[in-house]
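One chain comes next, on its own, written out as structure tokens in the form predicted on its own.
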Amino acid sequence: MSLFKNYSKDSESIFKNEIALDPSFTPRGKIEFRENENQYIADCIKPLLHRRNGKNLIIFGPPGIGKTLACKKVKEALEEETNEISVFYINLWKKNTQHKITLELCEQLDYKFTHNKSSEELLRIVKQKINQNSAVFIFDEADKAESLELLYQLTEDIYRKTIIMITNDKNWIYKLDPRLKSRIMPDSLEFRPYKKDEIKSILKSRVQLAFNQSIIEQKAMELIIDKTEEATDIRIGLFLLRESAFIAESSSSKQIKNEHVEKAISKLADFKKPIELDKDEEKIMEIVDKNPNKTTNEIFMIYQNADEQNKSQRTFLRKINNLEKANLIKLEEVQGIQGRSYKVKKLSEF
């Protein structure tokens, strides 16, 4: 028996247009609900259109509410509007380093001839070009980056721009390196989560580009907007769409019921897979449970105490750093007698 018998060519899918429902998709037009957002964003930006020096920027707030989009949509009305600005968009989670950044520069100045090339020759390069024009920096995930020396050199050398860094953490630019953080000056603009009106309307938007009419029942659409609302992430809203539509295709429906969007949400736990730590990162992950509200030095005490192997601060401080990029801890700063430390905390406790 044929695996594919009942599939035809001719036969009609739910689905019209199944990129809306992905994450990374782009609507036409304004994003709803996030205009005066669009508009500061393009306020730090607009000194670059009289050859003057922009206003740097840090955009905060939980994952899912559009911060992303939001800075990629300013990016595009930009290069619609001159081409006397290069804007660069570098995920820093992906381009961890500063050699991986100054390569990703490249690819997007089409400049090919890296081979051979140290980071300094490149970085170089990458300066002199860029200097030909204005320049608009959108680094996101900026708090995933393994160092930021890479920003100091940008601010010191390219005579104007606009940085762009997007985080989900509103602490983060406490803990930038006071030289950097001087240096760039940023204000800061929040994103708060969506209302539940307006997740329906962004829903619903997105049902329209990625379904026939009428492919869905109210009651399972309701239900969608609200495990939406409960996650307060919009991607969640998106996953359960596209998951509910397959499993609707895979059982021959042609609409979209509360019990396929059941059987998709039991599916969550996949769509957020637990993070594989290594035997350290989950000795002290069991050390911070264990012992809330410490810092990060009473925290290696009690590790290195625990451990016949004495490993080193360096390597603790690495792990602690890792655990921080995984969003399963925080480290909140606290001034002390001996100057500065961190207060290590579970993200749950926030």
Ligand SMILES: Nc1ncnc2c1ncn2[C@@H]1O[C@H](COP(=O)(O)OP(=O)(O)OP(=O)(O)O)[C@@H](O)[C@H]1O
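Positions refer to the first chain, counted from 1. Rigid core here is just the name for the largest C-alpha set that superposes within 1.5 Å across the two forms. Quick caveat, the model's predicted, so the values are computed rather than measured. First, how it differs from the form predicted in complex with the named molecule.
- Superposed on the core, the two forms differ at residue 290: its CA moves 2 Å or more between these two forms.
- Relative to the superposed rigid core, residue 324 undergoes a CA displacement of at least 2 Å between these two forms.
- Core-superposed comparison between these two forms: the CA of residue 300 exceeds or equals a 2 Å shift.
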Second form
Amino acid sequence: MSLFKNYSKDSESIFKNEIALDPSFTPRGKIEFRENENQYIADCIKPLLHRRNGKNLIIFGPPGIGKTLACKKVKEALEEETNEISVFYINLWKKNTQHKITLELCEQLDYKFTHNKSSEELLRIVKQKINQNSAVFIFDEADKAESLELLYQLTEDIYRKTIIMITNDKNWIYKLDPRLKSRIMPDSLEFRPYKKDEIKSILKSRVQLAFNQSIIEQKAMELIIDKTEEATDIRIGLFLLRESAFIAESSSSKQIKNEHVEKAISKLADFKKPIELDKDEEKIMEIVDKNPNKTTNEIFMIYQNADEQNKSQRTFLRKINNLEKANLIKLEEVQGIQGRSYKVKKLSEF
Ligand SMILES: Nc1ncnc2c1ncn2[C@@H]1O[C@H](COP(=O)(O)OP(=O)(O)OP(=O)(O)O)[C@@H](O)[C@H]1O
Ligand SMILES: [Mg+2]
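Okay, that's the form predicted on its own, but what's the structure of the form predicted in complex with the named molecule?
To see the whole picture, the full complex is given below, headed by that same chain.
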């Protein structure tokens, strides 16, 4: 008996190019349905082409509707147009401290002598290098940054720039420190969710890249489109396409049918946006896992005792907040003798 008999080298795969269904895959060429948004972003950057200062911009909208993709496309187009503007793309969920962002800027500038240099020293070098050109900074997941101190520095010390910040949180702009807001004075651009026929067209293009022709039954495709529209998130459509193809393959079907999509839909509960946790967030998740039903204060005590570094409660609460936003934990209010507190419940695997 072979456990892998359906996957023998000779059996033909349903996929032509599975990567095309990966959420991080960037389709080639122009992207559909975001022409106006792309133009808006480009207009904020245009003054830099005339060696004037650009406009800053906050982009907001719900998950999975092409905000990151649109910015990456603008970056691509700008790099094709000129080499007098440096474009930096940084995801602030992954690089969430000033030091990590500075190191990332060094990396993107191809500056390798970072060893034994302090963050301040590196930042000074980075600023000097960036000022030889004009610069566009794209800070994705900007609301996840631990501190926006670096933004002050960039607004003050970089002469010609456009700072683009991407967030899901419509109200983030109101939460910004007024001093920073008045320095950045950003325009704002809302991305709206795609309409059904737009979703259909986007997913069909991916289907063409990912599969051989007519591999997916029309009814099955319609079901995927409906589910994606309901979720207003293209990633859901990509997940369902890939998952139902796996299910079809493992039942030795040459076509993706409605029943395969139905099964894939039942797995949607497990689907979540790929999340990058930093070390502290991972540690907190581990503690929450091992200590169910504890309050935020109790978790904080364990977290603080876990290593020698002095952890601030403010940072801890911000991390808890991030984990809640990412749907990894839930905070349940409890009324005790000492007043109100919150129990931390783990929601899913991480
Ligand atoms: N117009 C489009 N054409 C082709 N693919 C698209 C389009 N819009 C979005 N996508 C695809 O949908 C997926 C999600 O898009 P993207 O990562 O840009 O979402 P986002 O708005 O940045 O979401 P989040 O706020 O969760 O980060 C990606 O795989 C992207 O390639
Ligand atoms: Mg994004």
